[in-house]
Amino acid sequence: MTTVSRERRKLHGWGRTAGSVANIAAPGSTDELAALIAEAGQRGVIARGLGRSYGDVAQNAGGVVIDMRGVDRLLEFDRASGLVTVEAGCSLDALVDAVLAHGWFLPVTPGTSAVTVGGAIACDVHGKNHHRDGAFARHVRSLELLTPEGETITVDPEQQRELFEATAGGLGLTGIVTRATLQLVPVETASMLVDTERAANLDVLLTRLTSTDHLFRYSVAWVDGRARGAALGRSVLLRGDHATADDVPRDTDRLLRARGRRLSVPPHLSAAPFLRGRPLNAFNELRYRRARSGKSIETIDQFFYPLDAIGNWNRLYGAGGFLQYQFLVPFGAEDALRTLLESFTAAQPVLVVLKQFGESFGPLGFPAPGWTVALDLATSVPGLARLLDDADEVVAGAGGRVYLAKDSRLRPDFLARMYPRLDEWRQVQSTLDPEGRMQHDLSRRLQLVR
């Protein structure tokens, strides 16, 4: 039996909802990892990184949760080619710190740097550049997988494509990624050249994204979630590229990462009363009116990770927490997109962002060609459960899906409708894990594994 100590503790996702109690273990080696998997009881085991998934994908009620944060070394870095090999517990934040000064950056990054490389692979995270560069797994050159049977496999995306695609986006259920080799992208500076533009409504927004997104590597739209009628979908478009040396002053340290001042929300502070009604309307109006069309220079952290400047910002929603509902509808389903945005205006979403996706990847991969919207919703919204169930029906009916890595409440009967390659993934997963050692709250709730 492994000597790794275990601490019984309640865990929840970043939304601070649907918490559950598990036994937390923090192994220091691959042998200890393998022992924890081998000793998995009826409730199984699952790996957990920095806990930034919004829902219950990194929780395991009554089972074991493996804390991967201590397995975080940078193992190899070729400064000429931009190939880097790290352990799975390495955070994107630490990786940026290590490589940016040498002229390299992440090929894909989500909206927070507080994500581990293992978590980024398990959820196949996407960023503002999916329309150009795909999701995170597309840039993984190889990974090391500790299977549920205790075997360590080096997985090459070309040589073991089926296994790789089942693992990337497989939510940690094919085994534990222990290390990965990534291809970084070259940059000349630590700054971004940002193009800002306002869109008066949804029609203008979609037209601008369709006609101009190919001109930018990164693109996202902040949407006023409270605008209705003719103004539905009014937005601020933020598109950008990595600034070149000619775009920034010559007397600056061009590759210096400037984080700026960081604040932290105290444990019991809640801004919930200000995140609805007139205060939210006023904020959205100000956000839209203050946006000025044109180009500007921002730091990498300002452009990619604005909320990282506020530690524990999830506490602002109060004790009830919040959830993020992210959905995709394919191109051609713009009527469904409009219907969904109209239905959510009454729920007073605090943050709404819209992007377009490129090609799909893997049987459980979330992105596919189409439009994706992410909405932050306080759990205190009256009738929220019914609203989201109705939204699921519209999404599924349009041939779309919700992002499982952020989910905490989807009904299992929607799963196969939203993910038509589900059986393909299940076949690979069950072959790797015939005894059902890999489990988490989401897999049981959605009956994902059979």
Second form
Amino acid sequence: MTTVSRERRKLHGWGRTAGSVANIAAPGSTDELAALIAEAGQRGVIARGLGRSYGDVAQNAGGVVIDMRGVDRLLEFDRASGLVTVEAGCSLDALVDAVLAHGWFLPVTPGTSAVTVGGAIACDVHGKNHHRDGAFARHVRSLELLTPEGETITVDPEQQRELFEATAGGLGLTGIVTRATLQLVPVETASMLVDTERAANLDVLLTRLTSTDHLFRYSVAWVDGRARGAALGRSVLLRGDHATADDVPRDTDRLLRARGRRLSVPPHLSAAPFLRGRPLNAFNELRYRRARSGKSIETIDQFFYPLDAIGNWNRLYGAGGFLQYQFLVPFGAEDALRTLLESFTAAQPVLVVLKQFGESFGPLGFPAPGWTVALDLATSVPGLARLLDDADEVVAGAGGRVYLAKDSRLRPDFLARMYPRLDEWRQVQSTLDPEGRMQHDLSRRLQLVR
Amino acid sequence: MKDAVGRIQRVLVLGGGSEIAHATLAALLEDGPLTAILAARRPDELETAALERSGASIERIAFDARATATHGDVFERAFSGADIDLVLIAFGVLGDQQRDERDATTTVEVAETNFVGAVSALTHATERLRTQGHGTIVVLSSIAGQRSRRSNYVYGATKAGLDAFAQGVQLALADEEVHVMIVRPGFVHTRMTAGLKGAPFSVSAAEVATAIVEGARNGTPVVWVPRKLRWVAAVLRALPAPLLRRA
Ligand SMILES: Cc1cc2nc3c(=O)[nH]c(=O)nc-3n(C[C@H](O)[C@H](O)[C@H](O)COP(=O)(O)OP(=O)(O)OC[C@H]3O[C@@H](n4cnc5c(N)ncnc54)[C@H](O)[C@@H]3O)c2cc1C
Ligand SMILES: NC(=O)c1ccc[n+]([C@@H]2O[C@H](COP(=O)([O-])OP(=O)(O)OC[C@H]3O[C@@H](n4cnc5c(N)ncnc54)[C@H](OP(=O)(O)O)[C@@H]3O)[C@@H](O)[C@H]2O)c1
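And the form predicted in complex with its partner chain, for comparison with the form predicted on its own?
All chains and molecules follow, beginning with the one already shown.
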């Protein structure tokens, strides 16, 4: 019997939509995990990190959810080679704090540091350097997996390739990642050298990204989601690399992580009226016009995690919540990309970003060579369900897909079309979990597991 | 599970032939395909072609509201597949007031269907959804339950009982992600009221359906159809009894 206590509580994703009630267990060490998995009943069990996935992928209605945040020790760190081993509940934020001062940084980071290493592996998250460095799992040298049957195994990316690739992007359904060894990248400073450039429309944007992205380790474009017609896709390109010692003043502590002030949104403050219509248009206009071309120095937090400066910014959308629609279309499907961007202008997307992807990884991995766009949309947008269904149709028709880590509304009939290697993944997953112990709301909604 | 845009995938209808229920399914289908499990006394006779044309997959289960001892099995079957996002408790009989008020046998039949059967179904549904950790239950009450009237108190009393019971269930589920919605229509033009003189503020089954879909999406506890009936009911409750002898 486990001594880990349970709490019955409602959970939802970062978008604060479609929550559900689960029995939450918060173990303090990996020893307690096996017992929790063994107890999984009809409604199954799933791991949860920091809940930064937008939809229902880290919640399990009526079942058990294992809150991994307490399993977060840094176990080993080789300052010479940049190999670090951590428990899966360790946040990327804590990891940066631990290694940056020694001249190391994350090989891949999403747009928030408030994610766990386990969550980063389970969704095989990508960063602004995907076109060059691939996604998170490519930099994992080894991981430890507690399988659904309760066995703890070490998974080597080469030796247990099938299992490794099914776990990376496997949305927690191959078991619980308990620890991982990661290869960090060396940096000389805690600063970023950023190159800013405006693009007047989609054609200019895509041409610039195609012709010059290889010159930058990191690249992303902020797109004015309200611009239409000839200005459709007008954007600000933000690209760069870690600043070298020569780029920053000599007398400063080059590796000091200078975090700005953090604000927090009170529970019932809704900014929903300002996230649409004229205020939104004005903000976009300003954002575009004020972007100055040229080079500048930013902190890593400013460059990678601008939204982390405001805690709980997701509450700004009010009670109805919001969702993020992130899709990918392969290179060559630029017409589909244009159609999609056009179709969203009327839906008042609050935030739109676009970037290029490089090689794909694993049967359930999201990235593949092509263009990805992420749009934040208030769920109160009229006709949103239909609009997104139509978008799915265009995306699937173009040979693309949507990102399951952000999904909260895809229809199951689209899944196999978007993820052509789904059956391959199901094969590996069902061999590992014949009794169907691992479950979450998304796996049931999309009938991901057979 | 109800998704981020409020879409529902799988619905269980108890009283699978109800016109209000069919209109509700039609309204839900405007948002995309779904599976409807229709539980009815004669499931094979249900007319479902229109729903199927709109994208519904239909499953059928035999169900008699008055045979409460069999309800456990009915729910076991209904819930043996994927999760059910919405349970619609739509069965009911109007009865014949003039006959029922003097015939204990038929009065009991109305009470067994509308109250006992509904209370049984609601309890089973609540337990299932609690275990599931999510879901919505729609209970079809009626304005008739708000005040006894000379012309329909047998029916009205059964709805009053069901309404009160459902309000209690709402209290019990306050901390769960299970939403119980009480729907109180006035006069609805369906098979149930065919041949009766339409009352003021009468509505179509489609209007009730729209209100149900919207309420289910927003998590509304009580829905009046049409909305202004809420005020009509307030007046009705305040009227002195003698005035109700003829109403
Ligand atoms: C502001 C913001 C920006 C973002 N930017 C990006 C981005 O640029 N790129 C990107 O790819 N994503 C991005 N995301 C999404 C986020 O990176 C992923 O959803 C990530 O998985 C969240 O990690 P988490 O620890 O919060 O995991 P959770 O959201 O708690 O869980 C996500 C999944 O991981 C599984 N999981 C968690 N821990 C474990 C474990 N130990 N073992 C097995 N499975 C586990 C869960 O079961 C679930 O399926 C962003 C999210 C936000 C809020
Ligand atoms: N119409 C109105 O004016 C109105 C107003 C307020 C509330 N309501 C309520 O709304 C609900 C739906 O009514 P409706 O207008 O859609 O009427 P309806 O079309 O007549 O539907 C009622 C259904 O209940 C079923 N039923 C009756 N007794 C049953 C039993 N013992 N077991 C299983 N099913 C049984 C009937 O099925 P069979 O084919 O087997 O008889 C019928 O399909 C009812 O609860 C009603 O009381 C109606």
